[in-house]
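Only one chain is shown below, in structure tokens, and it's the form predicted on its own.
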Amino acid sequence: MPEISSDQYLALFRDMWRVRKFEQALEREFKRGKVPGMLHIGLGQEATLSAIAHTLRKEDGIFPDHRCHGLLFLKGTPGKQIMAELFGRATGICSGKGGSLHSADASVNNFGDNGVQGSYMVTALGVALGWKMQGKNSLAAVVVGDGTAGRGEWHESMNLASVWKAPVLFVCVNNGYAISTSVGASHATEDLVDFAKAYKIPAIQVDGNDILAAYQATQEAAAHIRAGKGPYFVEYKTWRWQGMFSGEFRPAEEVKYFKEEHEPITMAKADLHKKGIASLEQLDAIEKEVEAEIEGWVAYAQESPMPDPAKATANVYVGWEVESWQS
């Protein structure tokens, strides 16, 4: 496995907290009435994110789902302007038009989610073919959850990145229910792995609340995948804090479990400590120091202008102008 400083798990450890304070932060503004939108929250899954990010070089591309938050601003876009772009605001990366499900940043290669879960799959191959082509090490990084396996998408992308032998890294985040259904009621096995191993694509699955063990695994499949390989399929097993709905479908044990026994900052804190790496007292003064970084990129939303209704129909098309509607 891939060798690991005390500060690249620091690194990691102060990166799940960022990604934890943003969700929380966003959460609660969401229900003060002041984000916009439909909102989908990531908490619970912030090892997972982190591993990523820590992964991932500005020149490879990522493909977000809906949870992936945090994942915008650790990817390189400074994390003011996502949390201005979820408040609907001008100074957003998108100028407040992309929203949660539609916020993308070219120069950090970061291509943005659409509403259609897993239809980037498909569209993630012909940038990696692409960059294949002109002899990049580039490679393109698609984010998607368990509910996405029972899409056509996911299996053409799989078929074809192999074939191909695309750079194309699948990240599955197995939150272990689509909506409110689990995944062995919808799906022929609960191991996500196996679908791409029946297409000849190195996978692994590991657990998505260790850190440590996220990371080395999403290294390994990177390494892989740079050495002109092909493609490479890491399952993440996870939970997710929230339903998608308002309150909670899952059972009592299963939602304690994860919670305050098998939760992933509470696992790296313990292990951090542990090895000596850092006190307690450390530990926790990196919560407080993200939590007011996060808050001051709150404060910025808030205090930034709303986007100009004359600029809705900016950028539309390239290079064309919109007629307004008031014309």
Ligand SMILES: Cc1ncc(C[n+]2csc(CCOP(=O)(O)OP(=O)(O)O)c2C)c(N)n1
The other form holds:
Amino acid sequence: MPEISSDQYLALFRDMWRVRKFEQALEREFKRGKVPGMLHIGLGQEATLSAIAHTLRKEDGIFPDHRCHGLLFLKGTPGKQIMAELFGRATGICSGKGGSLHSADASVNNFGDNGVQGSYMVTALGVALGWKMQGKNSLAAVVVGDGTAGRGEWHESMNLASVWKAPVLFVCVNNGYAISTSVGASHATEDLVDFAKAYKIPAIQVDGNDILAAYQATQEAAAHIRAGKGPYFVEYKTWRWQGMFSGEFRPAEEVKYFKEEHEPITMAKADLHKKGIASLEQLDAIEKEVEAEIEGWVAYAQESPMPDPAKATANVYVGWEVESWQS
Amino acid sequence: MPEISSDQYLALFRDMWRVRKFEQALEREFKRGKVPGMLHIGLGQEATLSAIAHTLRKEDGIFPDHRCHGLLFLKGTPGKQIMAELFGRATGICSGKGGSLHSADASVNNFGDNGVQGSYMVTALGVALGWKMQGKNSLAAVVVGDGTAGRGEWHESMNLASVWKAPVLFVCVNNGYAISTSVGASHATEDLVDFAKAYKIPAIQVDGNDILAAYQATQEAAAHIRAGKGPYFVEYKTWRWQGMFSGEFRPAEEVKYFKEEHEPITMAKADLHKKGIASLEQLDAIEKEVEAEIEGWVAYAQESPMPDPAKATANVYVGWEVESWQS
Amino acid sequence: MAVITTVQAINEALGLMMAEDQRVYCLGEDIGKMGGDFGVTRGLFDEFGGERVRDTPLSEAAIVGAAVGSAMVGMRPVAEIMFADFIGTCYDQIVNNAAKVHYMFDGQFKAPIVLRTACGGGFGGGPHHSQQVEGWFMNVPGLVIVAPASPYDAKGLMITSIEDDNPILFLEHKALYRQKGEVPEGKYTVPLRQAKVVRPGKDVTVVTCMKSVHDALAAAQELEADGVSVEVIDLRTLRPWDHQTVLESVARTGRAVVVNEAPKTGGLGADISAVISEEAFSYLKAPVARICGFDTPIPFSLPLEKLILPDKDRVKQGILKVLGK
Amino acid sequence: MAVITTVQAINEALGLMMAEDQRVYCLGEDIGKMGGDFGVTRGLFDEFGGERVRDTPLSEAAIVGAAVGSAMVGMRPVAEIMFADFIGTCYDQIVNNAAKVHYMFDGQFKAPIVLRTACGGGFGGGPHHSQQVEGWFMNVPGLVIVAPASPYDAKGLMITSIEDDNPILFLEHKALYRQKGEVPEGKYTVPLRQAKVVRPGKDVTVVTCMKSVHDALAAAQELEADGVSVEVIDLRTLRPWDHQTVLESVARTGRAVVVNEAPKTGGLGADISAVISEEAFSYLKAPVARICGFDTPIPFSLPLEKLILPDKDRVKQGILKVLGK
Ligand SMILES: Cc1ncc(C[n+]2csc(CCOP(=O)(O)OP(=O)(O)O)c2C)c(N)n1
Ligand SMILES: Cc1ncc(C[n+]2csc(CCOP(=O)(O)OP(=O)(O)O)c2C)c(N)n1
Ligand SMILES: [Mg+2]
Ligand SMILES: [Mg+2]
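Okay, that one was the form predicted on its own. Can I see the form predicted together with the named molecule too?
So here's everything in the complex, that chain up top.
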């Protein structure tokens, strides 16, 4: 892998901030009761999302998971339409019908995520198969958490992706826990690359908080797939800030390590500075710019109207009205 | 592993014949229209069934698969009750309600097989878990074909058996094909032990047509489980005579090899003779005895009455009548 | 017109559509060289090759997932689930993905898949190879359930289903596979969501589908001798089903019998009976009768199975009951 | 009597039964230290340990399989599927195993499992975290579906369900989790298969369950002022449901409204409406009305979701309609 350019590194860095600021704004608005439903926040995993986004081309597909709000706009959809979707507004990318777990954008090959963890792994297989049969050179990336490795679809999708040499990029965000259950308590191994290797899928494990390492591993994986050699599996070892529902349940040491010592943005910033790519002021300016950008999206979402009631019964079938509008 | 005794070897041999004669009689009666429904025959796989049967104790559980009619009686159920079940008669072990794919016998811990391939793998996990929680030293053996390795339950059961150190004996009958699809065309590997090893489950591959090898591998596996060390996976490489529905589709060479050169009963017979354990006359006598035994079961089944009509609506619920007996 | 079996009729439809449209392909277990458990895809492998007549392992969730995903990017998959009873293993894929992608993504994607599967009892298949499964999916908006009762409809409905943009569960009753009927060569369509009056009558309306259509026709035939005129409606699409044809008929006859092979409680028959009673209330001269399978799993032994499944005689009884005879 | 929430009521039932019976244990995702997504198992891990309050990975098929297998050898598992919407991932396990082992093996085995799951909409959960799933299982003989509408019933029904020998799908409506009510301390049971007349009335019978019971009660309350006397029946067991209580009521009132949050077509409401119309035909003064969810998936945005789900006002409209007002 050649070293990446300064511009590219800075772009990766900026997009980590965009994810960070997006999630923070979203969490804030959620707590203020502006965002309905449930929310799974990707704070702490910014490097993985930035690495994935900068590897995928527009013609590649993405199946984001529940912590991938960041990927939704990094894939190319205007961020305000993503934010509006999460607010359930008419201007949302799915007119407010999908929400946090179902924000797709066909125009950039974002296939939306899925509230049923892991089920979309076989859908991604199907997209990859379809494109392969059509002679396209696109790949389908699917983001899966460590907990999700428990699902039967994990096995079915990996096995068939291998047999069919389907262009599937499995990007596994191993943040150590499902909701509260640790990866080692859930699975026969803590290293999910082990599960991939059984299917003869090339697999690499990488520090998901190290943006350059994450980026380069993802690039390598994509290159392999684009060369027609079949699926690839990248496991990012990372950590999420959000302890989910029940508050913090993880050892204080672990929390400190990941939030302070091994925190992806801080590490990247120090490295960019050390390498002389940008001054601290320049780097701080990026943060400020991003913040303004994201708050603009929040304002847009908040000002957007609620969906047209007709949307509630539209698109159940292609071309037909639903059966019972009224009783 | 100590060498087995002559008596034990002869018992293994006799049970291979019992499986062979049972399946041949069954197939004959099926073709004569006496056995309703569908039938999957275990001819050619006699050594695997005999090895499993001689390893399990009465207190161990068995989840047979669709080619395991032989195991049903080898586990301890009177053969005539198994035959009668397959004929759909009142005297069958499930009063004719289960048939070929659902012949259970609670009294000998045969949990019946399942028409939905692989689904019972997690049921076996549950039996093993239950017994473990109860402090019993029983194991639950589950027979799975190579084709069945495609199912999501394969993954879920193996992963959890490993995590829970559940006493599950996975006995994988790899006969090279699902119905018509070869194991290599279905799976990322032809060696299904690879799939087991990913879960850190000790796994061994053995010639399933070599009764001694199959028996010893199975014994080793059971000893491991009985020592409280968790699950074990045994893969028998074998071959089934029946080309299923569509007639023979496999290469003539392969057919010849497995039916003539590498045929389990012929091989065992030659070995028993060579080792001086029994004369050819003695060995032939075993075949004759078994044949008479099995034909007795066929006669019993054929003479048995059809089930009492009340059985049709009995046992839908425990303790309740069904909702609609009549319209 | 050739006289061919339902298997051949569906096979013709698949061959025709694959030849016409590169996007159409088949996938499923042993559907390739072997042509499927029931021979429905026979010959297609030789004609179109293994890429388009694609064997899969026993991975039902992946079969449906692959179908849906490829459909989302423009393919037209026809997936086979060998026996309908196995469809529980991919239920989530059908209900939460296939049936919802169009709606939840606000029309951006669609999932034009056809999911073929062999259903129905009567041959000693036992509890896991005999069930009618439409009742498992009747409460699932977004899904279409198609179920032909004749070779003619089987071919026409398959062609329409492949061309339709919605996810379609296509039920093939095993008892009808070898049944023969006149089938035009070449391409023709049979509309979705339109029931067919397969026998006109004046005294009572029998609403049914699949194998039970033939039981109903036989019952009607026998009752004709007794001076009873029975109208038989074959729903053909089970969800969303054709309220209009059924209600018009009941408005004329004033009496209805709903016949469905699945267990009575909570099945297709319940929805039909409810709609008739609610919407044709003032026309009804007698309560609707449901003639269905008993509320039991399917037992293996043939005499037991025969007991729990509806047949011509039970349909007759139902008709006589609503006639007050 | 203490006034506690539904969550606490179920929690009490679980704690009580686990203390009393060594065979009872819980399994599911994050039910251990964390106490489950909704806190239903909170504290049980500390009291009974990780063996009996067993965390699992996201392996829904294995959760149900482990429950069924262990039940077949004498355990009494209470398994949690976090959201009812996910139950499609273990549908085969429920339908083809849990519901059938007793029948197909002629009574040799039974599967006394309780499968708890959180269902229902109204909080912006979107298409995969909001559904009512009883309609997916109404056509499945052998399965019991239990669905409490009050903390009192939640505790009593949970105790009865654990003690019962049948496989039970226990539906916990999320909108009722924080609802409070009087609940006796200690052990008591509420019978399965018995509906409850939660409000007696003379003019019309409303048959419903779960959250909609409260909509119906509110509607009844408001209509009382207009001189309309509404009887409200809470089914409590949805399958097999209590025909007798419902039919007796309709025989008295002559009018029925069936209220169900799930999509109208092919759901629980269809079976109830059909049975009423078939069995109480001569008593009915007006057609049965079904007030249900629209036939759509559940949209995320709150105003859209509100539109498709039944509420007090729609129940009122339904009542007025069957009264011809
Ligand atoms: C099939 C299924 N089971 C359970 C859930 C509930 N659930 C949502 S997120 C989650 C944890 C997932 O863990 P992991 O894959 O590691 O992702 P993380 O949240 O750690 O990023 C669970 C159990 C679900 N959505 N789908
Ligand atoms: C879930 C499921 N899918 C498909 C089938 C149909 N089926 C029955 S046996 C079989 C082949 C199984 O192959 P394998 O496991 O290798 O066993 P073998 O028949 O070779 O012994 C298939 C596809 C089934 N019963 N269940
Ligand atoms: Mg995780
Ligand atoms: Mg095989």
